[in-house]
Structures are given as structure tokens and as C-alpha cells.
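Next up is one chain by itself, shown in C-alpha cells, the form predicted on its own.
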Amino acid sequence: MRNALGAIQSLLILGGSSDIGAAVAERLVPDGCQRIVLAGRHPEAMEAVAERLRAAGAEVAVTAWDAADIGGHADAVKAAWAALPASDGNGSGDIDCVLLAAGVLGDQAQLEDDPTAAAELATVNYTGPVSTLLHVTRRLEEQGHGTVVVLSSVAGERVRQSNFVYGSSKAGLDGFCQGLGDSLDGTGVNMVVVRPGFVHSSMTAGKEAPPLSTTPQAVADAVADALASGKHTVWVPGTFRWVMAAFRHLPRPLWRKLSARM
């Protein structure tokens, strides 16, 4: 449960060697969040996460789960539950918040060139966080509470013809956690969608950054005060909900030649 103050307590990520996952956890952690389960493909490369919130003074599990696993997720979900021992120290403790830090951006021209990785993108950002969330929040209301935090992307709001295999995995994930979170709605769990524009990290290295472009510490300070505000849709930077609402009216033929550039 939320502390006396409103503050999440314990944090599951999804993508736990991520850069804005990691940011978030650091972000949350002074506020009182201070039992963390960190999930991902590759165990060892969460280890450093780890040691950093362990050195905040966190208590920090590391467990395996891979958005391609489809067949897995049940049981990788049991595990990250499992993982964090309740308050007491006896058995599974509850989830206040899961956040969703997990995609590959991939390039656009190799991606049409190969068909078979453009499906495996599309499994890894929509299919898979589509099984692993249908089981996240059927735990998180068996325990009656809870916040999912999901990592869009503006590249989702319309699709741009210069990436449109990653941004339709976005409008796809997008899609899917509006309508959960409105099937939520009186559960007691909440969904809270990020909508970030480029972010300087590990996965946009050597990329040219696009006007607006955002660092990991600023998503982190965005989903903080989500948490805090009770907010459900969030962009970062927030300048984005006005470009966005510019840019989904603008007339195809229009968009198609700016998008081109984009």
C-alpha cells in the first residue's frame, strides 16, 4: 500500500535495465519507495540498476521475464510477486506500482528489408506487454490496488510514414492501455500512460535528437508527479499535447509530405 504520505512503496519494472526505468526507480525511491522487483531478458545487465538503488537503500530483487516469452509471462509474473517479500518479511508482498519500460526502436529501413524483425519488433513493443499486463492487473486487482505506468511514445499519436513499424507498435500498446485502464475504473487500479517524445539513452544512441527531445531524468520526474497527481496521460515534454493535437488534424496528403522529413 501507499505510505501516509501517498507515496508508492514497492515498484515492479518491467525493463528493469532500462535507462528510464532506472531513472524512475531512483526518482521514486527518496519518496518512500523502497522494495523494488527488477524484471527483464537479461538478469546480469539489471545488476548494476540494482546495486545503485541498493546503495540508495532499497531492498532489490532481480528476476527473468522476456515481453517475447508470450508462454512465460504467467509464470513470470507469479515470480516478480513472489520476488518481493512482504513488509513483515513473511511471503509476497503487494505491488503498489508496475511500470512497463520495456521496447526496441529499431531502424526503419532494415525493418523493411526484413519482414521476420519487423514481426519480432511488433511482439516485443505490443503483443507481448498486451499478454504480460492482461496478467499484471489481474493481480493487482486480487490485491485491490495498484498503479500500471506504461511507456508510450508520441511516435504512436500518428504514425509517421519514416518509422511507422515502431510507431505503430506504439499506437498498438497505446491503444490497448487506454482501453484497459477504462476497464479498470472502479477496480481500484490505475493506468497511467507516458507519451515521451525522442529521450537521450542508451536505445537512441548515435541518433540524431529531433526539437523537443527529452532525457530519462525528465520522463522519471514526469511519472513521479503522475503518481502523485493522479494524472492518467502524460507527454514529455508537455508541449507535445499541443504539437500532437496539431499534428492528428493536419490533412493527409500534408502530413504524409512532413512526415517524410520527420
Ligand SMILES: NC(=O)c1ccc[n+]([C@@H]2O[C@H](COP(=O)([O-])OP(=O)(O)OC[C@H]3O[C@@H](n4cnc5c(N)ncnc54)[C@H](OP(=O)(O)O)[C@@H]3O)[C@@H](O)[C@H]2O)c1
Given for the second form:
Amino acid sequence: MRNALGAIQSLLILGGSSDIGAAVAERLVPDGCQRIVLAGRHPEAMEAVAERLRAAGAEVAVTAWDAADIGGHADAVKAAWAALPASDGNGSGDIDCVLLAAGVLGDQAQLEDDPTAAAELATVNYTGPVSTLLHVTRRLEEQGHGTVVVLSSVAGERVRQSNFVYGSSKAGLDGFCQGLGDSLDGTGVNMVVVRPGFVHSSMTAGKEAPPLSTTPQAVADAVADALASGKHTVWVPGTFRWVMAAFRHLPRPLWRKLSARM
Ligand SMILES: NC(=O)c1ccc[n+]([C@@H]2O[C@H](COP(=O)([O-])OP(=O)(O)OC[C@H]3O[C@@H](n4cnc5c(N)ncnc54)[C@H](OP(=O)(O)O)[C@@H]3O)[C@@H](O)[C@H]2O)c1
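Form predicted on its own already given; the form predicted in complex with the ligand follows:
And the full complex, kicking off with our chain again.
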């Protein structure tokens, strides 16, 4: 349960080695988030994050979860809940917030030449999260409370021809999470969809930063603000709300020309 000040006390990060995910956890620990589960494919990468969070005072467990292993999601979600026992030692503790931070960007030209790789990217970014989030929200509904925070992207708001494989996977994820969030109204479970622009992280290392680029810490601040205020949609930076509203309404021929250069 959230503490008396309304701050979350426990967090599950799906994609536990994500730079943005780590920044969110580091931002929330001083506010009272003391129990954290990092779930992902590579324990050694997550242990490095776990050590930083333990040094900041949190209790941290690392568990296995592969977005692409759809048949394994039920057990992976169960294991994540079991990883942090209840503080009284009886059964599993509650998880106040689940952050979906897994994702792959891919290289558009390579993906167009390799349809299997394109479909695998869609599995990690969209189909895998569909399965995982249905297991997660069922568990949160059983608890009667919880917030799911999903890292979508401005790339899904209007898909560009220069990265339509990634962009369409985020569009699917974003739409799924909006519908799932609405379906949970009245259950005590909330959904927060976060749409960052270009973030300086491992995912974008070596790429030229476009205007309005931001940092994992800025995304973390926006997530912390949304958790405190109850926002359901977050743009990072906030200016993207208006930029994308304009882009969304551009006539198709104009968007085709403009997005070829973006
Ligand atoms: N960076 C940006 O510009 C940006 C902008 C908008 C949205 N986002 C979104 O924000 C999220 C976090 O990105 P980031 O910037 O923090 O990048 P990151 O540091 O590269 O994190 C991506 C995470 O996804 C995990 N992952 C990849 N494939 C996986 C799989 N099959 N199963 C489980 N985990 C998997 C990676 O772990 P392993 O590879 O170790 O498994 C890593 O922890 C992503 O969803 C991304 O699409 C990023």
C-alpha cells in the first residue's frame, strides 16, 4: 500500500536494466519506495542497478522475465510477486507500482530487410507486454490497488516512415494500455501512459539527438509527478503534447514529406 503521504512503497520494473527504469527507481527510493523487484533477461545487468538501489537504502530482488517468452509470463509475474515477501513474513507482499520499461528500438533499414526480426521486435514491444500486463493487472485487481506505468513513445502518436516498425509497436502498446486503463476504472488499479521523445540512454547511444531530447532523470521526475498527482498521460518534455497534436493533424502528403526527414 502507498504510505501515509501517498507515496508508493514497492515497485516492480519489467525491463530491470533499463536506464529510464533505473532512473525512476532512484527517483522514488528517497520518497519511500523501499521494496523493489527488477525483472528481466540479464541478471548481471540488473544486479548493477540493484546494487545502486541497495546503496540508497532499498530492499531489491532480481527475477527472470523475457517479454518474448509469452508462455512464461504467468510464472514470471507470480515469481516477481513472490520475490518480496510481505513485511510480516506471511505470503507475498503487495506491489504498489509496476513499470513497463522493456523495449527495443532496432534499425529500420535492417528490419525492413528481415521480416522475422521486425516481428520479433513487435513481440518485445507490443505482444509480450499485452500478455504480461494482463497477468499484472489481474494480480493488481486481486490486491485492490496499484498503478501501472508504461513507457510508450511519441513515436507511436503519429508513426513516421523512418521508423515505422518501432513506431507502430509503440502505437499498438499505447492504444492497448489506454483501453486497459479505461477497463480498470473503479477497480483501484490505474494506468499511466508515458510518451517520451528522444531520451539519452543505452537505446539511443551514438544517435544524433533531435530537438527536445531529454534525459532518463527528466522522465523519472515526470513519472514521480504523475504518481503523486494521478495523471494518466505524460509527455516528456511536456511540449510534445502540443507538437504531436499539430503533427497528428497534418495532411498525409505533408506528413509524408516531413517525416521522411525525421
Ligand atoms: N530512449 C529513448 O529515446 C526512448 C524514448 C521513448 C520511449 N522509450 C522507451 O522507454 C523504455 C526504456 O528504454 P531505455 O531508454 O531505458 O532503453 P534501455 O536502457 O535500452 O532499456 C531497454 C530495456 O529493455 C530490456 N529488454 C529488451 N528486450 C527484452 C526482452 N525480450 N525481455 C525483457 N526485457 C527486454 C533491456 O534489457 P536486456 O537487453 O538486458 O534484456 C533493457 O533493460 C523502452 O520501452 C523504450 O522503447 C525510450
